[in-house]
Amino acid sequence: MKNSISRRDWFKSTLALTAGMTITPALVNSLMAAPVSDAERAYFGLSKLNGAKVRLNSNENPYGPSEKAKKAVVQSLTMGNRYAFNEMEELKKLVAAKEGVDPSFILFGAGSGELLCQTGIAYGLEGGRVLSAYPTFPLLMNYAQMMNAAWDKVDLNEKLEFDYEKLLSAINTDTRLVFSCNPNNPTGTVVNIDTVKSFSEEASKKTLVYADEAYIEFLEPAQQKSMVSLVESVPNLIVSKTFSKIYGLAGLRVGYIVAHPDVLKKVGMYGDTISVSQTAIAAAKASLGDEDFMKMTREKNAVARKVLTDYLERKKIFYSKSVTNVLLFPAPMDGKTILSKLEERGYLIRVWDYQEKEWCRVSIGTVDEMKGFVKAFDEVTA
C-alpha cells in the first residue's frame, strides 16, 4: 500500500468495494463498529434478527431524542431540499463556543464514527503502528489496519480501566497514533482526569493522541473534564465527541472532533464536504445545552444500571464499575448459548473476547427493560 492517497483515489477504492467485491465475513468483521466474537460468529446471522427485540447491544439512549430535538427535526424538513452549508456553520459556531475554541478547530461528521474512520485512514496510511488499550471501541484501529498499519494493544488493568502508565510506555518510534477512550466502551469505566491529562500531555510529545469522549456527558456536570482544554496548547491532540449517546441522536448521525486546523485538514481529506443532514443539524442545535434532558437521562440510566449491578452482586459476578450506559462482565456460560437463549426471550446483547475468555457487554435500557433482562439472563444461565 502506498503511503499517501488522494481523496479521488479513496472514493474510487470505496466504489470498487461496494460495486465489485464480495462482502465476506472477514470484511464484515473488519468494518464492524465493535469486534465480532467467536460466539457471535457462531450464532448470529442477519436473517436471525427478526421481530421486535430489546436492544441492549448498541449503547443507545432509550429516552431520546428529546422533545426539543423532535420538534426541531420536524421544522427542519422544509429545508430538506437545501444543502446544509449555512446551518452547519451555525452549528459549528455554537459548538466552538461551548468548547471554548475557534470554529476552525471543529470538524463535523455523520456521527463520531465517521471521524474515527477518517482518522484511521489518514494515520494508517503512514504505515507504522497504532496503539490502544483493549478492550475499547476499535473502529479507528480497524480502519488503520485496513490501510496497512499494525495495531498494538495493552490490556486493561484489574479494574477494567485504561492503564495509562502502561499505554505510555508502549509508545515507540513506529507509533503513529495512540487512542484513549474515557469513559471507556465496553466497560463504562472512567479514569481520573489528572491521570488522563498527564498521559495526553506526555504521549502527544511522541505521537498523535486521539481522545474519544463519547460518554463524557454521563458523568455529573462538575466531573465532565474534557481534554479539549489542552487542544490549543497541544497540537498533537484530537478530542472526539458525539450527539449519539446522552443526547439520543444515534440514528440521526452527528459528531465532531476538536483539533488544530492542520490536523483537521489531514483527517478531513477522507470525508465528504458535508455529510451531516439538515435534520441531524437541527436536532443537534436543539439538543445542545439541554441540561434537563441530560439530567433526566443520567438519573434514569443510573437507576436502571443498578438493577443489573445489584443482580450481578447477588450472583457474585465481577463486573466493570461503569458510570455510563454500558458495562462488561465475564460470561458465566458459553457465549453462543447466552446469545441464542436471550434472543429467544427477546433480548440482544454483545459477547466480546478478551484474555481468552468470553465477556457479556450489556447496554443499559429502561428500568423495565433491565428488570426483564435480569430475569431472562437468570433463566438462561441457571
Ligand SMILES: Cc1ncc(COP(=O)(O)O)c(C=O)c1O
The other form holds:
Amino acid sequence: MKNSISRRDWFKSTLALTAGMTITPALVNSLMAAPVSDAERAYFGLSKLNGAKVRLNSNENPYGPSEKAKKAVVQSLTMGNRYAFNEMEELKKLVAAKEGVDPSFILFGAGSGELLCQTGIAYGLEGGRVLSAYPTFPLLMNYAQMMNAAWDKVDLNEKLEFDYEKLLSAINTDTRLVFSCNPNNPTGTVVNIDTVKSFSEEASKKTLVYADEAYIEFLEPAQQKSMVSLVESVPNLIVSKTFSKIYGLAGLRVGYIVAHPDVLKKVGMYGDTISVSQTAIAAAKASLGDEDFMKMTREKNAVARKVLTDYLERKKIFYSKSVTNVLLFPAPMDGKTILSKLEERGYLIRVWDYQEKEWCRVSIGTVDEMKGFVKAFDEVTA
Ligand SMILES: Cc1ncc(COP(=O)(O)O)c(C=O)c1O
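Can you switch from the form predicted alone and show the form predicted in complex with this ligand instead?
What follows is the entire complex, opening with the chain shown before.
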C-alpha cells in the first residue's frame, strides 16, 4: 500500500537509527509523518538529510523561538533534575484560561503530533474506519491504520480546500473518527468557520471529530475562531493546538488537545503522564499570548509568501490559496528530479502524490530564503 507504514518497518527503522545505519525509505517514513509520494521514497533513501540547507520542508517558523522563550529556557535549566509535574499544572491552568475551559479539559503532549499518534492508537484499536479529506496531515490516520482501522479519504474541492459537505456525507456506521484540519496542511487553505462549526456539530452526532488547529494563529486575531468553543457542549470532539508553528517551538515539542475529560482519559492511556520537558514548558509559558511575536511572524510570513505566489502567478502555475506558512502546487516536472536538484542548490521541500499527480509542498521561510528558492526552482525547472 502506497501511503501506509507497517509496524515492522517502524521498529526496524528505529533500530537502524540507534545502530547508526544508513537512512532507508522505511526510516524516512517514520521520521517524516510518512512520505506522501513515490518521489520522496525514492529520493530520501539516498539523501543525507543534513548539511546547511534552507528547510522549506517542515512548516517551521524561521523567526522562532522568541527572545522571551529563549531566556525562559535558560532559566528553566536549573530545574532540569526535577520532573515537571508542578510546572505542567501551571501551564495547564494558563492554557485553560486562554481557551476558556476547565483545566480537566486539557491534555499536553510532546508536540500535538504525540497526541495525534495517541488518538490514532486509541480509536484505531477499535477497528472500523477513520475518515479525512486528502491531502492532509496524515499522522493520526497512519497510526489508526497501524492498529486496526482502514482510512477513508475524500478529495479536496477544486480550490484545494477541505470539502466539508463531502466529508459529512462520507461518514458511515463504521466511521470511528473524522479528521478535520483547518487551516489545512499541505495546502494552507482555510474554510469559513461557520461551515466547520456546523460540520463539527453534525458529524459529532455520528462519530468523534478531531479538529486540528495547528495553524489557526496564522489568521488575524479576529478570525481565530476555534472549535474549542464547542467542546464543553459536544462530548465527541477533540481540538488540537501546538506551540510548534506560530510560536516557533517545533524543536522543543509541546502541544495540547482540548476535549471532554472522558475522551482525554481514553487518549491519555497511550502516552506517558508527563512527556513535556521543563524547558519546553518554560518556553511555552513565556510564549503564550505573546501577541507581538505572533504579529511579527504573521506579517513577515505574508510578505515572504507573496514572493512565492508572485512567482507562481508569473509562471501561471495554479496554487492553493494559503493563509499559513505552507502551500501546494502541481510539480512542473518529475518530483524526484525537483527534490534532488533543489537539494544540490541548498533547498529542501516536499513532494506529495495526489490524484495520480505530483505536487510540490513548499513551506514559507524568510523573504531572502524565498527569493533564493524561487531562483533555484526556476533554474531547476527551466
Ligand atoms: C496540521 C498539523 N498538525 C499537527 C502537526 C504536528 O506538529 P507538532 O507535533 O510539532 O505539534 C503538524 C506538523 O507539521 C501539522 O502540520
